[in-house]
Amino acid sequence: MTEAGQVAGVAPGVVTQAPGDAPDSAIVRCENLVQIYGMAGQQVTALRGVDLTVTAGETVALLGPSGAGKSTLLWLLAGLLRPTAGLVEVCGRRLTDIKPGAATNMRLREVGIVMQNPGRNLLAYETALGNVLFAQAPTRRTRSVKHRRSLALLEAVGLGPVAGRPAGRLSGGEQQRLAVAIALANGPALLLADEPTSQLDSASAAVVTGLLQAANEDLGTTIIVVTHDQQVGQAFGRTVTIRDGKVGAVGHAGEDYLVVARDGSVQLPPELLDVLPPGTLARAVRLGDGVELRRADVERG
């Protein structure tokens, strides 16, 4: 593997993509995702019909309530679920036609991954510098680039000072910026975390935020982050909002776009719903450039 490239100042890291990708071809590739939990009776839907394409180089913040399906999203693209129906692919790979060591060999290797709980990060008896040491096993870094890496990677998330603390000592702040440390250990072409702020105050979180940046603009990795964080999602290029398991939103330049659905249903953003509530009437008619939404006042019987 080539050692090239730098993440916001710290040791040489590798620059990757995916396999046979040119910059400009999606890395991750969704269509009508559908994700569904329990047994017949006890059925919940998570996802309900997800399309999504992301590019090589992109950075996309996931937004969106508490149970949208978020999460859900990003552990099928990690490879840690299979979808209920749907596609899903990810560097160039379909996940449902791989199995489990291939996926796992993809994310020890091409896919870096930041849980939304940092202790499912680590090695907890071992030390900080000691798991990011770790993580690089599948490189063929000789072990002092490998050191070197670890300690610039450390040092950038502010925990030189703790590099030989056990990692289950650590506050849960650190915690959480060991684990993005860890998961950009590798320069992975895919970097995928789970709320990688929530524990952090703002300026902890404005560094790991920076740190992610700057993984993309050196290393082209890409990157999709879910947050609940309004100013971590506008520090992406592309945020797109997830509603009741369905993509409701995209927004670009600080504007939002509401997204059609492949069965013709638009989510209107909350806060119009008080024009038109839920169960309300409407007539949708056609404009010259597009479709306008009125209320039919229609007596009920």
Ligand SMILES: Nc1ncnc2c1ncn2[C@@H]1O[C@H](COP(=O)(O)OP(=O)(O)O)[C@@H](O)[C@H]1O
Second form
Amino acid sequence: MTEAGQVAGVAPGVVTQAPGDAPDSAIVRCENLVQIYGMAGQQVTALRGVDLTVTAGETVALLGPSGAGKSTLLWLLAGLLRPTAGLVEVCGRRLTDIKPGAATNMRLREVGIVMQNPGRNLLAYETALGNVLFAQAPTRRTRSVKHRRSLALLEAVGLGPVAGRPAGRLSGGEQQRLAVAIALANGPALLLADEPTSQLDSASAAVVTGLLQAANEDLGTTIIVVTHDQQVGQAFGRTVTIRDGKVGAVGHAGEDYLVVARDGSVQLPPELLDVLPPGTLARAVRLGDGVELRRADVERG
Ligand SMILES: Nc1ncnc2c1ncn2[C@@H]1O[C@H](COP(=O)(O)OP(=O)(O)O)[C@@H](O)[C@H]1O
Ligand SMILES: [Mg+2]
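What does the same protein look like in the form predicted together with the ligand, given that the last one was the form predicted on its own?
Everything in the complex follows now, all chains and molecules, and the chain you saw is the first one.
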């Protein structure tokens, strides 16, 4: 992969955010996170220095093209993968330091996960109801409370009528909705979901998005969702666009902002790359409230 669009400098209207300057209420903190996969002598750099802080109670949509590193970031936050370099803190734990057992415990009790492949989130031979019950095994709830909660969650995702069907026999979309119910079963402090609406029609996608918002509003669950769906993205408080293994942009209240990385680099939005294609020499011109980038080869005067 290339470092396309990496241009040093600051454009007007940029919101600056000091890396490592995390508020105390941060539930997720990533600093200079790097992930390199090694495959048969060939290395793939999936993340190349991600800085991201998420405050408890926030809802964040991770956007970005396929292969940008979104799933990798989610796996690192879930403690399913150890980063090649950098720091990850989730729910007050430094995931680079804890034992695998502690990461498992965190996933059982505090962090709900919906993986990209719906089938990976469930026990195929167990019924839909049995899956949501099983997820609550680590809790101290009584059997009848677990049962009631499971049925309520299945109803909420529109799976009430198929509660008794083995999960492996549900359609891809039904499995996806079941995965969301399982992930919310223990009222997690943090929910990580990787494209949870990719196989749903817009009505079902709206139901799932509504359920995530309700978990956020009623229980204070922090939500981080990878999505291609504009509607899902807009329903969330903040969007973070990952491009080429870096945080390329942050969106809030309908405005998109560039992010100045710790090395001073800024990713230009792809739609501006026809003006400043990768490899272009540019001049950074200081303005009163920012910096303007000008192509050096077409400058006049
Ligand atoms: N297990 C793996 N082994 C090797 N390369 C991987 C692995 N998982 C992901 N990658 C590569 O890492 C990059 C980022 O992948 P991923 O995090 O899945 O991106 P996204 O979810 O944004 O599509 C891609 O180039 C992908 O091919
Ligand atoms: Mg992915």
